[in-house]
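There is one chain below, alone, in structure tokens, taken in the form predicted on its own.
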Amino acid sequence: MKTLVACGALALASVLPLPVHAHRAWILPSATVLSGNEPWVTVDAAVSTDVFHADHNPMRLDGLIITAPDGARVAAENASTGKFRSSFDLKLLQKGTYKLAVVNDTLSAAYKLNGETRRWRGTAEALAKEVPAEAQELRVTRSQSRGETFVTSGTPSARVLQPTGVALELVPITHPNDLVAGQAATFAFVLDGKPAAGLPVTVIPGGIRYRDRLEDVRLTTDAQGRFTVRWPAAGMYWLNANHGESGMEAAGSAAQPARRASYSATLEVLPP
């Protein structure tokens, strides 16, 4: 069995049986490093039990943001959503690195009305209009999620790697399209643009449908929000981190909602 080798502060590798209840959101490009004058890439997006195997729900593309190497927004082509996954195509007209992200920011609420427990989900603007003023025991949670992958045509560039300063984001120290099996790569997490110290990070290699072990590695970011991974083999990897508590038990008020920020990325590691 191969196990990821983790480096850096407080790194702790673990090999655990695959949890049967876990659902993971992912964006999977057909390739991350391409050549040619105007190459295409096809991308699948889903929420599934097995990483990169669509078996649960499609990831909605309402929050899809594609950033070109020059910083401009680019539209997806041939977008569709099916039973288990969403898909779209992207023509890489510019040379350099693109960032493909699905970003969501929603509020969830639970409250009692006339003795009944009710739940609500929507935007911050809709909360005051749709939740009755006479609601009792109102609890509100804000959920911010970001799923990303990176695709390069020709030589990698760095402009799209800059964080936006909103919620939880990955800041690659090693370029995400320059990952090689047997070598170490360093990244950092920031929360609202500031180092996310002490943040638990999980990395899982693809193909878990065909093995009985998750083969994950668990890390913790250092004081600068950094962590390092040494890739044991080529392939697609899923990287994930979460900040804050989940579930309505952690909910705050309408004025000050509890907050959960999550991040996931698909990274391709190439052979040496």
Given for the second form:
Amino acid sequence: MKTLVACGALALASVLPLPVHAHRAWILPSATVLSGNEPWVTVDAAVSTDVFHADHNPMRLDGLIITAPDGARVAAENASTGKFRSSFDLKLLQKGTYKLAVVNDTLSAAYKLNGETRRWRGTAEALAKEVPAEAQELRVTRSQSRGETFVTSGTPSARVLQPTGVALELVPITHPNDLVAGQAATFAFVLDGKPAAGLPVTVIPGGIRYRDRLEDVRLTTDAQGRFTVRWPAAGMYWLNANHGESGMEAAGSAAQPARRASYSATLEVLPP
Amino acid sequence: MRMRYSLALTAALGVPASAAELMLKVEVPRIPVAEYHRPYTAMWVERADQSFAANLAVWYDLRKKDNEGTKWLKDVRQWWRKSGRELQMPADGLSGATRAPGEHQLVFAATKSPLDKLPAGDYALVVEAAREGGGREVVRLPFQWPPKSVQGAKAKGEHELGAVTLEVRP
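Show the form predicted in complex with its partner chain, please, the one above being the form predicted on its own.
Starting with the chain above, the whole complex follows.
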């Protein structure tokens, strides 16, 4: 019986788009440095094992927030979600740097009802309505995730680099559209707007399929939440950090959910 | 301190900057490919630490309607990062049409170029070419400004640039 329940939970977990360690969420722009009158970029977004290789699930675009250089929100064009990836286009009407983010904030719960383990996922308001009052051993986790990328038309600008102050965010000190192979770039992580010290950060170069090793770079933020990456080669990179425990290992209540905040960014490094 | 200043002043007066000029020969190589596009080429001056000092010329597709040729200016990657992205193109006295394969000679008189504003020191003339559907190449030629005597430097690109010759005359 115990084995069966555990199996059921596992099967469910693999269906739910929870932040699972083996899968990596990414947003991949066709280019990050652009010139010309009103250039376009096209963007893919997916959750997969290898970074930038769409082979598992599309990333849902419900949480897509595009911020223009002047701080205004702009809409994506031609958005669609396919079997393995979502995609959308963006026309860069303004000069400067745009931030493309997919932001999600959800609650997930596990509880027992009449001896049976059940799982639930939704918003804070829905929790009280949908999880029965007689639920036992209720454990609640709040998952806040943010996936980002940056694209610049003309001269890079800094307005969109300001953090919102919610959950885990990257604050670029080196401009994210000014990254060059062989040079170092410094960034900081903030959690709810405050420096995230001692946070483990992973940086993985794209193109994992074409090499034998992951070649991931592991770093830890300092007391100010800062870390420095020296780019070994040109290419697209996936940067990731997580705060809090994953999945249901954390035991939180409905009033005080356990919290997990994750962040990932796609950064393009150009040859010198 | 005062003495050094007056010495520098004398030196500056002794060599009238107005007569100096920089002569550049750039060979656009003939490349045997099915679809050939003339390279976008930028020529600029860098300080000894490779920081940007001044622009001399940018060749890009000026003939496209609505200045659409600017779409590929970013491919002249080093120049784009160091200066191009800050500019409004076309720019007077700077932009020109792309050039056909062959040798092209450019002369920059100190008085009619940004060279006049360069403080005395060691510089490099940088030529960067990027070709649609092809590659990109950068060459650097060292020189001193203002020139006290005739100086020359030569470089040869390996794929996107041919011979590049620099001569500076006082």
